[in-house]
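In structure tokens, one chain follows: the form predicted on its own.
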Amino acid sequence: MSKHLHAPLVQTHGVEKVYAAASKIAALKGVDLIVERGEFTALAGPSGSGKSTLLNIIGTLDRPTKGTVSYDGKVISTLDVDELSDFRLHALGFVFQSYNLIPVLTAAENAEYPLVLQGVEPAKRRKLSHEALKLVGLEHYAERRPDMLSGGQQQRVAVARAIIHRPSLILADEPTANLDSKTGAQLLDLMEDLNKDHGITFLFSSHDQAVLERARRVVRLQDGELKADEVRAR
């Protein structure tokens, strides 16, 4: 009998990624990984270990050369471009180290952008945007553009954008990389609260020791292979 009563939120099976350069660089070599709902997990490893590649493949921003990625029991790595776009838009949230905000839009408009793509009507978008910005402590900065916000505030807007459509999984690639230690700690506090209070699953790619110390599970990669999987009691 399977130890999983329900399908894992994410499962990779035999995932390989080979970049088609002359040297045929293997970024991932047969990675098997299960992420359950509610996890607060970090992928760790030195530069070139494959952690960002694995995160991008789980987020369907890249495709594996071999192997499969499943989400809630359904294989998603074989979906076509339109199906993948729809999947990302509804199931996933993304937080990047460079924030990736749209410079000409206000904080509120950046936060609600996924809802624009979903075709949600304006009044509902604005209401949900206000709620998301309030959750990240920026309700009073709604009309400011990114160039009027600090790095930490911009990253909080990125988190608001990531959670506005209530995804099951947020993928965060080096989210503290451009922040000072105090601001990074505040961002991690926020993410922990969202994880505990709203049940959002977080999967990080990071070499920041502060992130790794907060994670309740650390999956370590080296040279494209999974080398260690440490679950911490909390």
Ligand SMILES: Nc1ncnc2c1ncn2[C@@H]1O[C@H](COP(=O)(O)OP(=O)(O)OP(=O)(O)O)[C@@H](O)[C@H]1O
Second form
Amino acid sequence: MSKHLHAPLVQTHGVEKVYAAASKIAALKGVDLIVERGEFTALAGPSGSGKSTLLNIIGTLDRPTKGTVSYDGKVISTLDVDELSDFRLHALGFVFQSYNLIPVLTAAENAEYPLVLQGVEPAKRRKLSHEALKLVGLEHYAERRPDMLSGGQQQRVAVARAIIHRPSLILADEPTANLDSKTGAQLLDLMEDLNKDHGITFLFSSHDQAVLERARRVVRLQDGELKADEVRAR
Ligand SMILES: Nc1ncnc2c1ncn2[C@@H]1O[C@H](COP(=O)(O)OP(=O)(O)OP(=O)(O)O)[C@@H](O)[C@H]1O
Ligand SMILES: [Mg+2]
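Okay, that was the form predicted on its own. Show me the form predicted in complex with the named molecule next.
Shown next: the complete complex, the earlier chain at its head.
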């Protein structure tokens, strides 16, 4: 087997982030993190500890001030803008706290949006968005706009959008923060099914102990540093 097959899915090496050089506040102070394929891992830590910063850097939405991010053994933090957007479109899915759906588009159109950016033809997009909405249990809501959906349903549309292009990794920043605890638990059920049945790796942040308890590994950040890394027996 080639060495490539054994490379971790994601590896950060010495990742530092200083937002404004003048303020000299380091949001991340040398983070070394390895995420293997198939993980269902949470990032925990108090407000301001660097969870969103780390997710954004791993997701290539932001660049580290120092250090590197590798994906499948290949350094991605130095790719140019076009290469990065191509990488994101194919390899990553994002779920945000505030769903980030496009209000004028239907659930189906929101779900298929990454495929529009990839230039996939409409008939194929429709088929894939139908499948993705079915996976998240919203096949009967395909024509609804976000304002006609509950928060939990909107977040499930966001998950459908995140999985439509079959990414290896989904990054989710506080995906349950705007949901009540029951709806949040249902979203975690869905994420867990996608992890188990479709092999999608998840890295998600949360403040909520009930959410953290669902993770198989919890990585704790404090003041921009990794403070603990616990793997749960389940
Ligand atoms: N765009 C920005 N410009 C300047 N400083 C920032 C910016 N984003 C975050 N920070 C700072 O970086 C540090 C880490 O912030 P980050 O948002 O990563 O924390 P977090 O762990 O996600 O917090 P929360 O749990 O509140 O979401 C904080 O001190 C924050 O004030
Ligand atoms: Mg945050």
